[in-house]
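Here's a solo chain for you in structure tokens, the form predicted alone.
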Amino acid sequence: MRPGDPLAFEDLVEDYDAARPSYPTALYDALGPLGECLELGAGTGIASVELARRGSLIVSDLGPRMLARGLDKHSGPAVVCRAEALPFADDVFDTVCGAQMWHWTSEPAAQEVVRVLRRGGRLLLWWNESEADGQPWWDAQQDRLEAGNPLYTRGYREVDYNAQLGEWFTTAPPTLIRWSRTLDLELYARWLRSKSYVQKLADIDGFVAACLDDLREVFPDGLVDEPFVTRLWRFEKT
């Protein structure tokens, strides 16, 4: 069971688009040439603009409202679909990408990606993860989430994707890219609300208010320094 619902994002488009973190330039540099590329779970296009500069891009998402917002930022082919049922012919893509999305998929998604990739094609997956573990404000936030959403655990996305996908692909160790961003408290509140597992809480307003109170003590100027690691996984079809 997942701690949230992927279709919850359809009602969170504004907050998601405004407050979700982007990805560092070093991430895109590490991807290499993309060729004919399919982006899964493109959402509001946070990664799509940069991907479109590096290959011939088709974007997809299971949420039409999220996908429509992404198309405000870049033009190109788009399709509403799930990764488990891709409406494409066999062996048509050089690259399939997924930013912050593969944890929403089930096993048939891997089989579908193998089907649509050409021999030697790559599946590239990446996530932003907070590196604030051990900081009291972060730990208190995670404690509240675990108490308020029984399906949530702070390490729920800590998955060995090489073990999960090694049956279908040649694997490699993940690449880690560390970076940070600074955002004000208003934007941080929107960032919290954009998370599907926060939307499962009984008292979302109370949760957000308590988290902001913690942050005001640590960041009295109202600017939150948020550290991240972007973890990039690479898989190749043999």
Ligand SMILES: C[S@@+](CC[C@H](N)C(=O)[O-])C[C@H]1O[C@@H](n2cnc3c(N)ncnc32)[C@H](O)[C@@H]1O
The other form holds:
Amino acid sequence: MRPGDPLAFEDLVEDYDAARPSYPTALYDALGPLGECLELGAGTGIASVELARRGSLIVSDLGPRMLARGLDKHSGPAVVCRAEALPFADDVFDTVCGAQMWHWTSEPAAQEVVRVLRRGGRLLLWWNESEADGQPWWDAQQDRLEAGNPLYTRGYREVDYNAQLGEWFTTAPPTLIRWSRTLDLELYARWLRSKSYVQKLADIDGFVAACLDDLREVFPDGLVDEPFVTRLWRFEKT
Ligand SMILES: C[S@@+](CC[C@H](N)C(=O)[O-])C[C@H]1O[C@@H](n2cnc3c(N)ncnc32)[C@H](O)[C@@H]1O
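Same protein, different state: after the form predicted alone, show the form predicted in complex with the named molecule.
All chains and molecules follow, beginning with the one already shown.
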């Protein structure tokens, strides 16, 4: 059970695009050559621009509004589709990429990716995760989310993707890249509102206000410094 609705992002495009974290350069360097590349769940194109620099890219997403916003940043081509039903021929891509999206998919997505990849082709998946756990403002935020959204748990993206996808691909241990970003409180609030599981709360304004109050105490200059880890999983079709 997912803690939010996958189509929720369609009404969150502005906040999403303004406030979501990007990915560090070291992540793109770790991807290697992309060749003919399909990006799944490309959203507003936060990763797409860098992927297009490194390969011949087709972007896709189930949300047409999210996908349309990405076309401000790169020229496409862009295809509205679900990862579970890809409108592409067999054996046509060298790489399939997914940034912060695979947890939204269901099992047919793996079969579809295997089908469209060439032999030796790679599925590359990555996520940003905050590493602020243990800091009181972060723990209080997570406590509020768990209390207000029964489908949410703070570890819901801590999945062993090698166990999940080992049936389909050759696996490798994930690569971890640590970095941080500094965000003002206005953008931090927009980031909170851009999360599908925050949209499930009965009192979104109250949640955001309480989180900002905590942050003001720790970051009196209004600039939130937050550590992240980007976790990259690499799979190969044999
Ligand atoms: C958290 S966003 C990530 C967007 C972008 N990749 C990024 O890094 O910011 C998840 C995206 O996956 C899309 N999505 C959700 N379920 C999907 C599915 N089954 N197939 C394809 N896209 C999906 C959503 O519409 C949304 O744009």
